[in-house]
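In structure tokens, the next block holds one chain alone, the form predicted alone.
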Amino acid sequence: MRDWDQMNIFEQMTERDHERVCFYQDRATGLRAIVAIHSTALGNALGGTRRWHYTTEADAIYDVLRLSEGMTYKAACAGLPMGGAKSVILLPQRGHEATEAEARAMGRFVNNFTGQYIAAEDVGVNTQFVDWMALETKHVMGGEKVAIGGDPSPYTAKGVFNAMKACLAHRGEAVDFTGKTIAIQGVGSVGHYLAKLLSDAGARIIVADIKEGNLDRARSIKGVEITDTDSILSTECDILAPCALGSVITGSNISTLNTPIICGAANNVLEDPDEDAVLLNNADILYAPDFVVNAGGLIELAGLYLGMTRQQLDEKHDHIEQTTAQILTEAKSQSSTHAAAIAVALQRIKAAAGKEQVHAH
């Protein structure tokens, strides 16, 4: 059993800083939620709803404690105004089918904060449960045709193949994909954008997925080859990205690891971000921080919510790469990659703090 299942909410929350979680459940559809508000010290907060079959409750209460956490962190290395959220669905059983009706009483729950939190898909929610959702509350995004956004998957990769460029060339490696070989570990919406993006810059790849469905779509991008998902951590490549679900890099793992680069747009890569990213510092592979690289889906939505021009949304998006060179930079002086990226996340919200003290007085 984990540590955190010995402590009470209070203590998580308090460890982690949140400032609120409530818990939600409606009859008629047998729909139960959290919501997680980890920080609106710089904006309202933006975060995805994940529809999941939790093993326990305590495993569906520290998915949303530290997706929430990593949003805030997202948000303000983005240069966004905007906080930290997130919200879970805990399924009955895995493969449950998403109703309008299960939706609309997410959308009634999402409602209940007045914009202070803003949802969005996340595993197991599409544009059109987004649209279902919508239809009781206006504070959501990414749906195609009540509420505005659409699939924000193309953008996250995009943030992804960018920093991949920051990484090579940190390492000191030309700025180009062509024979280099990116391993993906799991190819659904974000996964597949991205091997298209690294097949058309002349990468080859090498993907693993659970579903069947994703890798016969896979097949089709030139130059993938598909293996299986218990050895894709360990194959010998350039990059590797993981791209499905988080803690997939733990600290008895690392030593297996055949590769110099992660850059990933899994959240929570790593199992114990604190340990393992030093341990991978230690071993000489590049950690680039996920919730730097992967926050292209983020601008896109939370730009659009702030009514970003299409300037200023793209601008944002090419920045990714230099936000991770910064980072990758900076962490010179740090333990690790991942402490450098906490360290320019809370510069930026100490400093927007500063300021709304300044306008207060």
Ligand code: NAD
The other form holds:
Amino acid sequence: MRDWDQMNIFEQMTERDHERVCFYQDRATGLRAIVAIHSTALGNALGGTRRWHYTTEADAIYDVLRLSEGMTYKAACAGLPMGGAKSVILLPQRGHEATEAEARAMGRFVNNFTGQYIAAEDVGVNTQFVDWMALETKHVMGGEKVAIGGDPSPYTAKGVFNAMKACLAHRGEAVDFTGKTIAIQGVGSVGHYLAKLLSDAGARIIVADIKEGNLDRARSIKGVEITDTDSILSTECDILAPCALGSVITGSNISTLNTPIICGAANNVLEDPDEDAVLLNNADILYAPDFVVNAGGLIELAGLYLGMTRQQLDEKHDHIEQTTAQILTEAKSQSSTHAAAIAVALQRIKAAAGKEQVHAH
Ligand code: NAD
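Please give the corresponding structure for the form predicted together with the named molecule, as opposed to the form predicted alone shown earlier.
Now the full complex is given, and it begins with the chain already shown.
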């Protein structure tokens, strides 16, 4: 495992191959934010803005660098002509209230990139915040009144659901959720929609969440049972769907998992993707790479930004199932499914760069 704590910013940028990292502060509102553009090899880059209270600045830098790198692979695997970027707002304390002034300051920061970076929702940012940002920049997606796109979560959930079908098929099982048990960690925006899709498909669903309100909402879905947050990851199930935060699967808890398949929406679900994906492979647990299966939200917002039609968008959403199947198959000759997904992304980036060179001559 690399020791990111010991690296300075340029070393981290070099290690992950980042193009650009920008810091911003707005004196009037106290906003402190970072935009990280990992790659524009395939085009401009859309990535959410995360509002989070980080214990240290180093934690914020680590988060934004790793999230933006993931966006490059996500866009490439989704077949979008988009690069990878992400931004974080460093909250002064947990639960710091979002205001129009803060969002507009962030919008002005985003506007500096003149479209090379396009912001959207992430943890702590909702459609209202996006609409406030959109008062200052046209390079933001996922609003309801000023920006377009709306909440991308239903599309992300649909993509995860489609990817689950590819996982079942890959395991040689019937692609039928009737009688299957799916454990969902986190029934927030994506987890809730996912539970509904699985319920409609006849699954038994076990969920856990730290927010009582979200559990109450989930209780109304047919087939949903509640368990506690400590046991959800080790619950016996046919598919485990982490839909809360990242780094929940670690080298030390893989032996406690009780599932043959992991397929969920959470970004960076593996603490150390290179190592943990190999450990999962060795434990005969099929891991569907997070950035492949959770691309639905990006497809929707990036696709709309790029002017795709509804039909083109729907085809791209459906295609997540085939891409997942392709990667799971290709992983047979790789060290892990994560490695196979990265290889597919890099291949697409290289192919696009090759085409550009041909045009340039
Ligand atoms: P959200 O904040 O609406 O939902 C997350 C839920 O997880 C919340 O209900 C929260 O209470 C719960 N949670 C947090 N810690 C938990 C714990 N230890 N145990 C159980 N529950 C816990 O976020 P979301 O938009 O649903 O996104 C979920 C994940 O999917 C995030 O990692 C996000 O980055 C990723 N993702 C979301 C989208 C999207 O379209 N919203 C797209 C791609 C990836």
